[in-house]
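One chain comes next, on its own, written out as structure tokens in the form predicted alone.
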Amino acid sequence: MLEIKNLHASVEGKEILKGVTLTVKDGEVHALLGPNGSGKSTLSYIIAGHPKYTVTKGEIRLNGKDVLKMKPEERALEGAFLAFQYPMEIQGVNVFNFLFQMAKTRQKKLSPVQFRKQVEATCVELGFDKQFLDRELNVGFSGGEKKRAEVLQLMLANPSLAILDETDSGLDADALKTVAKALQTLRKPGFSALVITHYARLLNYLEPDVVHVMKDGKVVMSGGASIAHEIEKHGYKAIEAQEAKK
């Protein structure tokens, strides 16, 4: 589903990828650890094909086609989704109707009456109230609001990869199970994720198929979920220490 090999990007002539291998098959559920300016978040974007970083090596696979070659809404229609850290405001488009274009890309005679069905049937099975839908896309919106907002539009969107970063920040437990339910009613072939996190708590829920350490740019170790309940206990050091015996 998703090939990085050897990766190398930098944003504003600094380096902060520095050799990302990393590999998610189709079905799997990957976890992506490690301390704040490791790159995580950085390896988000560029996947995307945010403008702001320069790919100076290395390659990017999406289904076997070049993700590096793609504009970004290209990316998306061959089915990448972000879920952002850190959710941008749109005044004056409410959440339906960003929802409802955001599906005529796929469905260009997609009716509205049909799809707010649909997307009011999503809200009632992710427990979110239907008035959600008639307000300005996350303006005003409690930090857990806007990543709801974000689950809502993975859940419509249905892609083939969905990238969350740090989508579990600041949520409570009620809400930390509706991301992973969410993720779990996707979770069958054809779907992969990647999730970003600094906590091991969503992974409780989330169960991962592999768990990936990144440090200074580039993945260190990866392995079951026993390595972010290591990191849960002991931080970041129980893995330098486990680095430094290699």
Second form
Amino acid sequence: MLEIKNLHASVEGKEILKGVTLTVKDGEVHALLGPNGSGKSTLSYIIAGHPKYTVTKGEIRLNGKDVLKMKPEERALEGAFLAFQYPMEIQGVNVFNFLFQMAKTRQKKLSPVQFRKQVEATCVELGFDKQFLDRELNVGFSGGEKKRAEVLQLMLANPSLAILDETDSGLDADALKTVAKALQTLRKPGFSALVITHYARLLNYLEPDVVHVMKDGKVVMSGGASIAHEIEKHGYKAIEAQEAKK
Amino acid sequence: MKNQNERLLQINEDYAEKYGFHYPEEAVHRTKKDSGLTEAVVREISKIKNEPQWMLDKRLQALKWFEKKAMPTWGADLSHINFQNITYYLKPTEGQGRTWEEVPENIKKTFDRLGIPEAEKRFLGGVGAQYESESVYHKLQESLEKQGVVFLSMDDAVKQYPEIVKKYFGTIVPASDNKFAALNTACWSGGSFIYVPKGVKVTKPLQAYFRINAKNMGQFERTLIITDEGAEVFYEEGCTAPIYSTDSLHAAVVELVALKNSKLRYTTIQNWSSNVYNLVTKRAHAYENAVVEWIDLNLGSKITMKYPSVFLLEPHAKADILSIAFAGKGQHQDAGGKALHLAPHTTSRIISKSICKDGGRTSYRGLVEIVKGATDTASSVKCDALILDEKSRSDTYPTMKINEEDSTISHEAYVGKIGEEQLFYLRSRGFSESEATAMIVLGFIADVTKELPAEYSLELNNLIRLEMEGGVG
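Can you now output the form predicted together with its partner chain? The one shown was the form predicted alone.
Entire complex below, previous chain first.
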């Protein structure tokens, strides 16, 4: 479970987050929407511990622990997993070996043969061609392949908090459906997710418990799935008008 | 405990303990120090070796070249080499062992600590061990001897195979080639001589190990390898030295002759201590349809200047030059490769990977030359550098001389730093910063390491932990 309270953060002296408060309870899936530049990706980076950002105020707790004191790898081992919007290409690092080593950071004793089976089964679930396992990590992958590789990592990491940063962009309609279906299987107690998306598309398949709208470094609206549908139909303008009325 | 990748980054941090040790100097003969390289020193070396006149003549002629040739100033900074303060020849013991029991105790202890007898038992076809200026142990498996394979110290070859030595010695790397080739030719001692007869394929590697123990030592071994028609051999060499506050000099010359249809692979794992100047000339002549592979791993030394070369003399000859260089604190690795296409249908490939950290410096220096008339030739060069911190530096000096239009040339160069974004990406997966760095570095050199046979040599297994040893530690 994730608790963010009055989070302020800046990069190179410029304040990007201006008091974000948000709680994702155990077993819940929350969507985070908002126009470009509203601070959604920044928030995901800060939860994961990107050293570029400075938190000036507020707190983040993951499973009750103060995350801000932890290194990125400690947060990962505590259960946070960020599926990147733009995953890095790592030359010369074989995908399967990478997944195996990643799994070993979480589970010391691991049989490569068993693990291979598990990985291949997950590939099938994601509609991800297993020949990618013998490629170099993200090198030469298309946008959609990179996103599937992120979700593959996510599913194998079995996190308690998944943050998906625009995983839907770059995936075509069919791929999106497959990926969303696979993610649905993760929904159970002990797992929560924060799904960042620019469009509401993904949410048609992955019904969120709560939808938040972020604007200018703050969460300006939170509510049920209907918000997402509203935005899909009328854009953020409609939301703003609604806000203004209040 | 560190995982295998992390240990890669700590490469040589345990050098002092593992390789940097020394034993008391032993000498049954040594040339006078502080006199520099004089004619008297050269004559003395030749005399103690009881050499034929023709070899002495070569030495004396080379000495003239050494005096005449200027210090190279186009590469690493060699201005601190003091030729006056070097022991040019030091013979640690009489004779040469055929078994390790015959090797004097302290010297044997050294090679035991380096794991040489163990490796010999496990996977080598033959071993030569040089200590200071002389070979102290030489052994070739009997089955190979029976097939006519010759593996001797160069000194023994001069006496036992004078015709072959006379025919090739100094023809691939003439004394006049450069100042250090001249220096080596004037005062060479030790090194390997290998002859593989027609059609004989040596499947187990032959290995030579070069050890400097004394202070201010000059080691000038000379190696000549000939693969006759259709023959095949893999040769490996390793080297280490104690850590001293004063400098030593290693200036070797290696000449390879790969005759028609033969295959010769020469692998070097250079791990001198950081007070050794390593200035080596390595060159191969490849005849029709022959394959020469240089695999060059430069981990140690203060300054290395070394550019293994292949002259592709006849049609369908092939050169492969793969190298990895690490430069840490106080080190400059100026290395690369050269391929000269002097005949049609020849191919070459050069892949160089360099990594610098803690203020180290790497330079890639390479040459591809295709002469007019060398039609249907192909060459690809890839030289990549990875810089791990702000203090370190990398440069690339590729030269292409292409005088034949009917050739295919590719050249790729990449210089990169480990990016914060890449590190963060890997750390967000649960890897520590050093694990993440090591993963990026290992990935960076993967296109060279994947070409290496799994069970390669001692240092390779010890220093770069490949997946086969995964889980250790």
